[in-house]
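Below you'll find only one chain, the form predicted on its own, shown as C-alpha cells.
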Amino acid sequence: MRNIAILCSGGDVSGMNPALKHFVEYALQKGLTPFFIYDGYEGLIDNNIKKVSYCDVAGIITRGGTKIGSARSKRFTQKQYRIIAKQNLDALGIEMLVVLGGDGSFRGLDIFYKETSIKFCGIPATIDNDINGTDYSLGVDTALNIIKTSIDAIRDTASSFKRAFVIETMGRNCGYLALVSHLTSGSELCLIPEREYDLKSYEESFKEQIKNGRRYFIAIVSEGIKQDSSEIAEWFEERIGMESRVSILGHVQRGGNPTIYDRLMAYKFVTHAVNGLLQGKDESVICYTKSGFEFKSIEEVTSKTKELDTELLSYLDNQ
C-alpha cells in the first residue's frame, strides 16, 4: 500500500478537523495508509508522526481548531531540518504530503519539494481568506459566522445605551472578513486596508443621521487599517459626538462549531487534493474559483498580494 500523510501549518481554522476526519476515511477507500503529522513542519521534524484509522478521526468533525495540532516552525527554514524531516518521511515509506496551511506555508513545502521531490498538494485554510488563486480558503465561513453573532449581540446594547461600537475583525492586511460583514450586517461604517478612507468625510452624514434619530453606530474595521480601533472611537466621541467603545474580537474568529459549508469544502478540498496525487499532481495547491476547482501552482498562490472581489468592493463604493 502507498502512504499519504497529513498535516496543518499556520494558524488553526474550523473546518480542520472535518478535513482530517476525511482524509482518513477517503485515503483508506482508496487503498492508502494514512498517516497524521501532529505540530506542523516542527512535528515533521520531531517524527512525531503516527499512522492512523476510523477510531482516530471518530466524533471529531464537530470541532473546532484542529486534533493534530499547528505550528509556526522556525526551524523548517534551515535545509538541516529539512533533510532530517525527509529523512523521517523516508523511513515510514510516505510519499505524498497533504498540507493545510497559508502560503507561507506553501512557501516552505515548495522548497522542501524542490530538494527532496516529496509529492504534495496543498489546501487553503486559513480565516483570513487572504491566499491568491482562491476564492475561499477553509474556515472562513465559520469565522464570519462568528463574527456575525458577535456584530448582532454587539448591536443590542449599542442601540439600549445610545453608543457607538468599533468592531475590529482579524484579515492581517486583507479586509475580507470585515467587507463581508459590514455588508451583511448592515453596520453603518467599513474600514478595510485596500481602501483609502476620511474619516471626515462621514461627519456631516452622521451627525445628520443623529438629528433625524440614529441611537447607535456599527463601525466594522480590519486589524490592518492604518488607525487603532480606540481611535476610531476618539472620533465617533469627540466628531460625532457618541459614546463608543471598542470590541476587539480576536482569536475567536478562529474557533467555534464548523459550519455545515466548511465541513462540505474540507470534504470537497480533501477529496481533489487526494485524488490530485492519486493521478500525477506531485506539486500543487488545489484553489476554489468562480470556475470550480483548480489546481494551481505554488508559484502563482504565492507570487503575488490576494486582491479583493471588485464586486465586493463595488458594494463599499456605492454606499
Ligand code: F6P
Given for the second form:
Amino acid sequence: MRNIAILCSGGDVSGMNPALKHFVEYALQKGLTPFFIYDGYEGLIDNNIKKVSYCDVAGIITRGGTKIGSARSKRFTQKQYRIIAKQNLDALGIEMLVVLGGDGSFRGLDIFYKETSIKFCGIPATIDNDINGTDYSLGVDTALNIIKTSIDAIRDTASSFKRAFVIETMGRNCGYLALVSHLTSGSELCLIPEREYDLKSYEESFKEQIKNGRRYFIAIVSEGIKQDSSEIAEWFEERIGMESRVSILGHVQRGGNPTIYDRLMAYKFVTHAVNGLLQGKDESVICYTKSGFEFKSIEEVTSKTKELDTELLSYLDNQ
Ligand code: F6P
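Starting from the form predicted on its own, produce the coordinates for the form predicted together with this ligand.
What follows is the entire complex, opening with the chain shown before.
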C-alpha cells in the first residue's frame, strides 16, 4: 500500500472539510492509505499524524473550517524542523502530500521537496483569491455568499435610517472580494488596493443623489486600502452630510456552510491532485483557469503577485 497524507495550512476556508472527505474516500478508492496531518506544518513537525478512514470524515461536508486544524508555522521555515518533519513522514511510510493553502504555504513545501523528495500537490485555498496562476481558490464562493448575505441585511437597516454604511471586507492586499461584492450587490462606492481613488471626486454626485431622494449609501471597502474604514465613514458625515456607520465583516467571511460550488470545487481539486501525484506530478499546484484544471509549478504560482481580473476591473473603471 502507498501512503498519502493531507494537511491544511494558513487561513482556513469553507471547503476544506469537503476536500478532506473526498480525499479520504478517493485515496481509499485508489488503493492508497490516507493520513491526516493536524494543525498544518506544526503537526508535521510534532508528529500529529493519524491514519484515517471513512468514519473520520462522516458528517463533515456541511461544516466550515477544517476538522484537522490549520496553522501558520514559523518553525517549518527552519531546516532543523523540516528534518524532523521528514523523519516523521518516513516513520509512517508517507511518500505523497496534498496541501490545502495559499502561496506562502506552497513556498515552504517547495523547499521541503528539494530537500527530501517528498512528492506533493498544492490545492489553492484562500478566501482572498490572490494566488497567481489560478482563477479560483477554494473558499472564495462561500466567503462571497456570506458577504452578500451581510450586505443585504445591512441594506435593510441603512435604508430605514438614512445612513451611509462602510462595509469592510477581508482580502489582505487583494480587492477581489470587495470588487465582486460591489458588482453583485449594487453598492454605490467600492475602494480596493488595486485602484487609486480620490473621495473628492464623488462628493458632487453623492450630494446631488441625496437631493434627488437617495436615503442611504453602501460603500464596500477592502481591508488593504490606504485608509481605515472609519476615515471613509467620517468623510460621509463631514463631506456628504449623512450619518454613517462602519461594519467590519471580519472572520465571519471565513466560516459557514460550504456552498455547492465550493463543495464541487473541493471534489474536483482533490481528484486532480491525487491523480496528478499517482501519474508522477511530483511538485505542483493544481490550478483552475478558463481553460480548466492544469498543474503549475510552484515557481509560477509563487513568483508573482496575482493581478486582479482585468474584466472585473474594467467594470469598476467604467462606472
Ligand atoms: O488570508 C486570509 C485572511 O482571512 C485575510 O483575508 C485576512 O487578512 C487574514 O487572513 C486574517 O488573518 P487571521 O485569521 O490570522 O486574523
